[in-house]
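Quick heads-up: it's one chain on its own, the form predicted on its own, in structure tokens.
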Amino acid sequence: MSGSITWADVVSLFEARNVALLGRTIGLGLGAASLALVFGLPFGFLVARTNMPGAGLIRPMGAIPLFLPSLFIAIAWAPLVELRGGLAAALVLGFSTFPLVALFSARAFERIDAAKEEAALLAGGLRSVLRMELPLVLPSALAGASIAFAFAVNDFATPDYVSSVGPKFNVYADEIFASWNVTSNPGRALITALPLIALTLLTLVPALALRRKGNLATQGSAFRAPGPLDLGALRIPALIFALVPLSVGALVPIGRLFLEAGGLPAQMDAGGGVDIGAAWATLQDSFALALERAREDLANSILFSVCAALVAVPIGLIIGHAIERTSRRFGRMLELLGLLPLALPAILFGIAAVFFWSTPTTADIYDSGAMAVLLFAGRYISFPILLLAGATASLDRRLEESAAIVGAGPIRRLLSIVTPELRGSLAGSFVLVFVFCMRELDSAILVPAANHTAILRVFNGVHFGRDEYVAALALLLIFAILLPGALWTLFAKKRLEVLR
């Protein structure tokens, strides 16, 4: 595409607008991050650490706001809220991206050794305890909301949407958007999109380079796994407090969704009284008409997320062992070219993907559904890259310095030495990928073989005449994403690690 790119191209970079564009997306992705670390770092203290009513069960969901589209939450509270434009994106985005937060903190108070914990607790009870823990989870929670911020900041859809029901909020995806559709130029797609994957660079690095401080920071040799924190008479509002976000992020949309699609805020709007047997006729109504309409589109998106899922969690283990067992330099080079797909806003991955693949001699691949499932695992290959890398740090090496010892080669000591120590890793991996892939829009709008999914069935549902049965398939869509989670949960017996 950097072929395309003309002097003219380079100049309007520097327009009036672009530059507007910049800041106001900056400004979303700080208010987005602000909001993910307010909610996140203290959701991730109470569930992991503290004896708050239900946390073991909270926990887990938790992390459904993340795995909802944004779009999702965007659409069920445009009705029940008058707050529109860009204050309404930093909410959704900021409560559909506090999991990361929450799930980074969570984990690094795990880490915080008992004998410091009880030092601290004598000395001067629970708050001397948050003076301590703090600036040790601080790096951990910062690494959660730049990610969020990240997310934010290249998000198309929630923006868009946001923009569909009141006063117009463009961002800068949108900019890079219009430019491919006014003038189908990769190059100037290409120049307009450099300052946000710039920004998007900046603060993915340090993010990185937060997480392994966090990491590092509290582990020792003696390391003793702490204990539950009492909190008292302050367990249940901990429990009022934990309930917000996940109420705002998880159980207000799909209880919405609910209502909608059995007909409850139509029969309301009509001014009768309402009837439960009909609503429960037409939801049964609803869910039928949407797997009939859209039971291809449905299985379309199964099919495909669990592809790109399979073909990115192996090469995904392969570079990140690589990261960790080869020399620092080269590992930080290979960790910094594994989070270029996740750099990339995803309308320009969409855009790169037309770009390269439809020509005669690529053109079977690209009208076909293998287009789709390339476009999902390059697009979210660096989950299973950076996670399993982490994860790859936590093994003792000499496991694999005897096993070469003894003349295993590299491909045996990565199968029969670290897949099985990794398990609970790459089965995360491969839920974080299928669960992102299935909620992938924005790339998808542009690639003609991604079209054919229930994401943007409902997009365009939403859109061009929301109804009962836009909200039942975007019900099928949420359940069809946490399956795999859940089964896991279920028949596993302990969580996935996907932040090891």
The other form holds:
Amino acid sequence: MSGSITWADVVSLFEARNVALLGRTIGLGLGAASLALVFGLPFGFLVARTNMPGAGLIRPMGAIPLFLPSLFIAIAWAPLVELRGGLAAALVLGFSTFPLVALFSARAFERIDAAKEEAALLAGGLRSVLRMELPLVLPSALAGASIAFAFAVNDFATPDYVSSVGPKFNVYADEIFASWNVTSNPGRALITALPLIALTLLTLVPALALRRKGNLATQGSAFRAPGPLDLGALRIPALIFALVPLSVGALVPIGRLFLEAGGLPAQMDAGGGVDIGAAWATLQDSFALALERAREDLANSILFSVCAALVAVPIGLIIGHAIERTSRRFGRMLELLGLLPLALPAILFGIAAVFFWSTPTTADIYDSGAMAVLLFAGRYISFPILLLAGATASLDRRLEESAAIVGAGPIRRLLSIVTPELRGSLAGSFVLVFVFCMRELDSAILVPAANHTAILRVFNGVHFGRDEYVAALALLLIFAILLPGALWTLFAKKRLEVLR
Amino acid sequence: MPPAAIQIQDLTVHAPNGPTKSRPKILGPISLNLEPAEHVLLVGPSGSGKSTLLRAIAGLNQPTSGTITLQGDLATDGPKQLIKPERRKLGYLFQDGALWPHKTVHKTLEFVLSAAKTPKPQRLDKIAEILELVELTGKEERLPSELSGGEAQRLNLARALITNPKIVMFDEPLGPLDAPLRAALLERIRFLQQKQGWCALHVTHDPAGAMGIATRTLHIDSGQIVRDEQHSSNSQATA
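Counterpart to the form predicted on its own, namely the form predicted together with the partner chain:
Expanding to the full complex; the earlier chain stays at the top.
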């Protein structure tokens, strides 16, 4: 396997086919990000700042579409609507990533001082409040949309599935995969990926700056948290609006998977009536079969994801803390480095893992589960780095200074002062890494050690004869993905901080 | 003759971040000697550089030039930090306490003693002794959020003094308290200083209230010491 790069590889970047694919991918990203913004910004406002019915419950549920593999949203909707091609991919990825905008916006709305809001309310009611708050929240919302864009342009599995059920819809990530598949040359794949990496970085770097600007704009020194705004007669319409992205991105896909696991669509296709008893029996059989066939894959998914989170979170804490507590220039450099794994297309990440680890000296690691752990931890280490940097920024610096003055060195300060104070964010980082590793598909496809996971089995099942068992396995995977976050939300006193 | 507790020579501090030339100067050049057992008030308008001076002595910010010598040891030489903050063996009372929210009174003091490498068998006695001195006995298991304002500041004081430092810095810790509580705490500080003999550098916006314990007052404005007043009666009392 050679990593050499030729001038011809560089020139090929400018071929009409590549340029067209890049244009199409940018279009997909813009479509998904716009949709995420249109639904995410109002959703964030409604759940964080108003008396919309069920806001407390809907807010944590709003993260579910992001946590579900976008492939599941695609496979659930494909039989229900005729829509195919680029529009379908943009809709799936838009609804899948809308929680990014919603979560960022909700946090920004919460940071607006009550005094500012009350002044606007007195000046002209809810309309004035929105006019005052929108410019303050927009940087955070745009930061969320930028990350949604980065997610969408790097996605491989969703366009791949959309292509498998309708007209071909190639995106740039396909091209990276193809260049590797044809030449087995990681250098060629890297060159092919460069425009996508540059595009993602160009999106993510301003996203970070926008988020910082948003935080500054909405934080005051004598901060007082605002109370919920009264929506009056708009409460029910607001609830209906908030349920739209939640239903499209989570409730309908999960419901559809349940129906499929119970064999109901097959019953209806066969022209017979709906037999609930038979459906219940099929559902039980499907879950039993999924557990029997894929127990090991499910266990692998959980084990790899837990281990990856255990590796990534402490490293993320050290780097994230250093971003905020070292000099500004060094901190910004670290932040950019921390962002890189997120900017690399997943496919390229998998290719790089194969290239660097598939050698005679590292063969033992490459063939073992440790490879999957390293792959996943490296792929998602950006989350704990950025999240814990944000959490450190909001931690009173003097808590650490006072520990330094009494003689505590850097490690002791990190362990005894910083870690306990950031436990909500540490748990949030753990859950984020766990969730994204559980749903990681694009990079895992290429690395044999990461092939024996539940998501890969669902992916294969979808492509090679989808049935009740695949739907049941997808549901088991969703259950495992959502369980840690749900348990924390239900039982922990400290809120799970997945954003700062 | 013992060395000066704090010796500062031509100290200059600029605002952090950015190229040196474009950073505004916030302190200095300042030269200053503080003797053991002195209690020096540092007064001046907001933004005059009082806290910056304290933070420079503690090693919490990076001076541009000048030296800081603590009890005869060169601690800072220009931007170079020769002794890290955790090795300067100072007491420091932060404004608003900066108490560790997740640690109880006992665990706070235990953490300080552990960081100072005090042998375990001695720690319980030391904690009991300092809690008695600051009148917090019986509140060992309380978190900072469960303490009153005065109690929190007494814990702040206990945290700064439990390792018997030779230099203690007060960054306006009594500012948020009401006048009677402030007077009571100042009386406690005077008592502890007489007992332990440390040198104090004390930032305050209420010089009249603290005058009773001060041996000297430094007036600081726009980063410069503009007046240095000695209070001979208190000098004798403290010494």
